[in-house]
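In the block that follows, a single chain appears as structure tokens, in the form predicted on its own.
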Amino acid sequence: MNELDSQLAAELLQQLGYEMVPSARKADVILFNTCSVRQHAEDKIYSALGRLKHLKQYHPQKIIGVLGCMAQKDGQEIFRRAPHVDLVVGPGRLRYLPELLERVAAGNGPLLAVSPWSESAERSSLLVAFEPFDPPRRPQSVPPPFQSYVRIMSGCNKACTYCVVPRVRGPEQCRPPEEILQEVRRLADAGCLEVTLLGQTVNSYQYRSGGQTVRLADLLAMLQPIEGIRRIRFVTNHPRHMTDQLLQAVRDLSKVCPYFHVPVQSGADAILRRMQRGYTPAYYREMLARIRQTVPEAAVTSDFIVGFCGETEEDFEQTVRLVEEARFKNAYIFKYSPRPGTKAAQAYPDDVPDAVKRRRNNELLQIQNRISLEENQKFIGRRVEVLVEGPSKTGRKSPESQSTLQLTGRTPCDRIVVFPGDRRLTGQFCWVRITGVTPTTLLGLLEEQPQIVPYSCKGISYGDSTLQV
């Protein structure tokens, strides 16, 4: 979601004549789009802001801004900790970014633009305060143009005690389906092949109008016929909204990828209650069984928080048992980090020592890596379809003049595949035979050398080794 917000903010400014530059020293405006899910993310932003202090002293005309969730959460605190910042803008005020930059440039800064929020506020007032940010897209400026994120909803109505998202992004608001369809059609016309539908709890999407309700399964069926789109993904899901209708849509719609990211956070009943997640481990296991019964080829991934308030060794062992039973494709595992303003930070002591959190994190990660390796080994010898995303990390170190290098792409079930090939295959579908694996990656060889068709998107050419605009 933050990546999409960054793209949209950049597009909005480019439409007004701004240009992207390669470094802060060459920039007139330096913007940080921030996350508040974990303390580590915020610490990195304050550190980066600190490094710009001297640059601002020597070039006072430069505008430094902080956008996004940390801006909404910290507000004036950012100016206190980094007095050289000119602009702080929350997610609900991003649409006013051009106007705010003009005011700062005219000498009217520093400026704070965040959404008013309180626990007791009426939902109607919060809906007004947190305006969705979905400006008209310029598909040719989307990087890369053959893949794109599409927001179908913003905010969240859940009340997870550890989570700051409802406070910084407001209540759940769903976009009209026709608006989403128009955006995807424009992206398809510009050469987009794969769209990923975004929502904090994307499978709770429902839009009511004229006595009718469109849910995510209905929306997927509406997107299926759009010519040019080859793959449709959606993240992130909540266990309580994994309906049979949605599972059947994933099974029956050929363009919808068989991949579900469904955070569970803990395998212990007591911890899930304290987190206020709204389900039990037994419910989650039943949901997993329905996924695998309806969509047998589906890959499932999850999120875990270890060391949450009051987590005992027995609680952690229950989480380990769930991971071993579930056999996720992979899982994202985090140490609990108290977020100011959340119910958990106010009501529960952060009583699990950091050393214990680190041990549990590492232990769970080792278990999941073993499972991921075992699951990936089942692909050895198989032929998989890959949308080539470009050079891998290793391939990016190759000289620009080198045409054959290590490429990376993804299967429909979201497995990463690396293989040697021509960089001009970027943005094309290939068949790859898997010859080896790691816990995170499938390794393979092109089944056959496909015809290379230079990929273009209204002025952006991927046919050569360099991007030309």
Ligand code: 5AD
Given for the second form:
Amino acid sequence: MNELDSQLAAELLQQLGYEMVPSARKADVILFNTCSVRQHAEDKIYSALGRLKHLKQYHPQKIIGVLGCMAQKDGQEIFRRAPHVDLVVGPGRLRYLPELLERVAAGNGPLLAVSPWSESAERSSLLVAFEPFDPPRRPQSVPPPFQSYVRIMSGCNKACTYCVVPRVRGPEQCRPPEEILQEVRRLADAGCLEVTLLGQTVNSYQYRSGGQTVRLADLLAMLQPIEGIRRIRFVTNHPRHMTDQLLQAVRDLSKVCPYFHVPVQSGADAILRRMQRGYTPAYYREMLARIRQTVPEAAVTSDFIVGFCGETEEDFEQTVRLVEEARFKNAYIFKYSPRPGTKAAQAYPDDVPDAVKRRRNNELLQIQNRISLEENQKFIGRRVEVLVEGPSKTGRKSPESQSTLQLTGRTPCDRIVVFPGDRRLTGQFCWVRITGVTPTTLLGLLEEQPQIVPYSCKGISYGDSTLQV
Ligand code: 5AD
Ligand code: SF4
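Show the form predicted in complex with this ligand, please, the one above being the form predicted on its own.
In what comes next, the whole complex appears, and the chain from above leads the way.
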């Protein structure tokens, strides 16, 4: 979601004549888009801001801005901790970025633009305060245009006790289906092959109009016929909204990728209750069984928080058991990080020592890595269709691949595939025969040498030697 906001903000400014430059030294405007989901992400931003202090001292005309969730959460506090910052803009105020920059440039800074928020605010006033930011797309401006994110909803209506998102992004607001269709059509016309629909709880999408309700499954069916689009993905799902209708849509619509990211967070009933996730481990297991039954080839991935308030060794063992059973393609595992303003931070002590959180994190990761490796091994000898994303970062560095460039791309089930090939295959679909695996990657060889049609879009060529995708 943040990556999309960064792209949209950049597109908006580029339409007004701003240009990207390769370094902060060369920039007149330096903007940080920020995340506040864990403390670590915020610490990184404050130290990056600290590193700019000298630059600002010698070039006071440079404008430094902080955008996004941390801007909304910390507000004035950012000016206190980093007095050289000129502009702080929350996610619900991003549409005003151009005029805010103009006002700062005219000497009217520093400026704070965040959505008014309070615990007791009415839902209707929060809907107004958190204005969705979906300006018209200019897909050619941000590479690679053959893959695009499309926001279908902003905000979140859940109240997970550990999570800061509803407080910094406001309540759920779904975009009208017509607007989404129009955006995807425009992206397809500009050469987009794959869209990833975004929402904090994307499978709770619903839009009511004229006595009808359009849900995610309906939206997928509406997107399927759009010419040019070859793959449709959607993230992130909430277990409570994984309906049979949605599973059947994924099974039946050829362009919709068999991939579900459904965070479970914990395998212990007591912890899920304290997290206010709204389901039990038994419910999650039943949901998983429905996915496996309806879409057997689907890859399922998950998120976990270890060391949440009051998590005992027995609770953690239950999470281990769930990971062993579920056989996720991969899982993102995080140490609990208390977020100011959340219910957990107010009501429950952060009582699991950091060393224990770290140990549980490593243990779970090790188990998941073994499972990921075993699941990937099933692909050895199989042929997969890959959308090539460009040269592989690790492949470029490995000595044995100095003579042959390694490319990276993804299968429909979101597995990363690395194989030797011509960089001009970037943005093309290829068939790759899998010959080896790691827990995170499938390794293979091109099945047949495809005809190289360098992907180009509105004069920008992706895969030529001057442009790094
Ligand atoms: N501490 C640690 N991890 C968190 N997440 C969300 N809030 C926190 C927190 N306070 C994790 C959840 C979520 C993912 C995006 O980030 O696992 O699914
Ligand atoms: Fe946060 Fe829960 Fe909403 Fe996800 S569903 S964004 S974890 S409040």
